[in-house]
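Below you'll find only one chain, the form predicted on its own, shown as structure tokens.
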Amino acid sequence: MSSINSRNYESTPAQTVAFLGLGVMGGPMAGHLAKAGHTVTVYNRTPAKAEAWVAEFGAPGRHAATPREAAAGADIVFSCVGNDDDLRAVVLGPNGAFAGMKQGSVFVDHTTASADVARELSNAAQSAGFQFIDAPVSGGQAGAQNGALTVMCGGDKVSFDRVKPVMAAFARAVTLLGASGAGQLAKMVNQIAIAGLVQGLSEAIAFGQRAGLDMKMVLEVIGKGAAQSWQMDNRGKTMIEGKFDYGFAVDWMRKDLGLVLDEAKRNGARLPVTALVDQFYADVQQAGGKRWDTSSLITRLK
């Protein structure tokens, strides 16, 4: 079975692209690019994943042994890896993507990373004769598989306008929010909002259950009013059922909230609720929930 769900792709001139990192997000995103008609060369730290991707999506896709080899000749190079260090590892050095990129090409990074590394790599790219767009995504694994991600971008507008139609293969919304680093900062805003929403929803459901209410019915009612949210619509019922094998892992959320809290120290923002929820997620990790969905916050209240 395909790791992506079929969809109608907008008519965009075929590009030669590379995709670095084929995890639960990157694999489907690269798949949508191939299905949309682009020539895709992939790289993954574990070669078996790259081989499996090529077997699934076929010609004209292929895999390369190094990021540099994957990036050679590409009009656009995409990446979606784990963190700042992983990003530097696939970008910099003699076998990094920057060493293989051609003049005038664009590097688009979908990793949730720091704004500092985005600015650092943007400066390095410009010095080498190409552009860097930081473009973290929201929508989780389901969004990647359905080609319905939200992409928050920072960087040069001319380069953004060039790559936006290509990103439409796996996104429902692609927006330039400012200069380099703005995409990563916007993703931090997103994660702050989600952290508070999930904790509030957890407390609401736990309270209602203690009170003896039929919480599925309650959520159906309040979901038609001011309390409605994506989290309620998509995770409320599974939280009631105690199912946490959906979407975004607690380990990943803690990584993201670490970036948020580090940035807040630099810019002076006060984030008392976010800091508290980050510690609640630490409790979930200690209880064995490192790979549970972020909605597992409710387990602390049982």
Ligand SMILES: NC(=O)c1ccc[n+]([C@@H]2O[C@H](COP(=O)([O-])OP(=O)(O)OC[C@H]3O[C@@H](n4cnc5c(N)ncnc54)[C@H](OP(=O)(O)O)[C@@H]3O)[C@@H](O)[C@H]2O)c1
Contents of the next structure:
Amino acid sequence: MSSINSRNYESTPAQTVAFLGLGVMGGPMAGHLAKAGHTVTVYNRTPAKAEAWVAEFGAPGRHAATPREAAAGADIVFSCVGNDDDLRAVVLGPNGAFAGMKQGSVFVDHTTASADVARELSNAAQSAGFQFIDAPVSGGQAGAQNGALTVMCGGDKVSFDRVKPVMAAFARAVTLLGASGAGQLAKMVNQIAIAGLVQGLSEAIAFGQRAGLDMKMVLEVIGKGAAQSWQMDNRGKTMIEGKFDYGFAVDWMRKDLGLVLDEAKRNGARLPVTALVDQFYADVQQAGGKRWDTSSLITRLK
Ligand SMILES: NC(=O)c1ccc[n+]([C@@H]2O[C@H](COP(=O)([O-])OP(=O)(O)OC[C@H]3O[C@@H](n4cnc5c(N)ncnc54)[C@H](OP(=O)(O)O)[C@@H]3O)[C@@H](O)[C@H]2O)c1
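Moving on from the form predicted on its own, please list the structure of the form predicted together with the named molecule.
So here's everything in the complex, that chain up top.
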């Protein structure tokens, strides 16, 4: 499930860490931490995934029955779950990770969640004597498997400097962008930039197909010019072929755009294209594409 491509890890002192949430992203990220020499205790709500992870990466490491047990004694606790409520579920309450965190430790959250929940949990962590860094990622499943994610962080600089070399096990760029919540806000900027672009790319490909062009050849040519993008390079071919059964799920994108549109209501930003594309993704969900890659936006135009 978590198969990763090992890479050269920078040598950093081994740390005792925990990882909560071994999904598409979390499984390989935790795998890189183990391969880099850290002692990793994992927790996953569905225990079978944790067992499979330990079988693949677990020396020295183990899986714990609750987030609290996983966090006990750890210098750094990482999480990568679904949304705000899922994050609260693994962090708060008597079996939540916060109940097990030791003084002076750091909690690093890689979930794409709201800036509000980041600030709320950062305040709770500080009152309890440890720190919280919001650290959503970009780079997708392939980035997690290759240990090449981009990590956007918000929080306290001293704690960030402590955890940055450890995150380097699964990332090629780890940057502190401001106070608590700034990582989540930067991820929203990322998703706004992607939403309009994928719709533009969809319209371009659908237009070219109707015009009878060989679109693979066209993308090869225009991909060397000003229209080039990550989406064109990594999704153009499969959009032409109509293959969407992989990648970053439409359900997750709608969750992210919901966070974006909520934040825009507060800060007054105008996002007409993003709001429209969010509704286009609702069409894709209704057509059965909840787990399709976000490039499936083109299916509305066929
Ligand atoms: N996939 C991507 O390409 C990508 C890229 C960038 C960012 N992200 C973000 O990264 C996060 C994780 O994405 P993913 O693709 O790894 O998702 P995923 O494969 O669905 O994994 C979600 C993980 O969270 C756990 N979880 C969910 N709700 C929970 C709850 N209430 N209590 C305890 N555990 C819970 C799941 O446990 P179970 O195994 O028990 O279900 C699973 O381990 C999301 O916020 C997503 O938006 C994803």
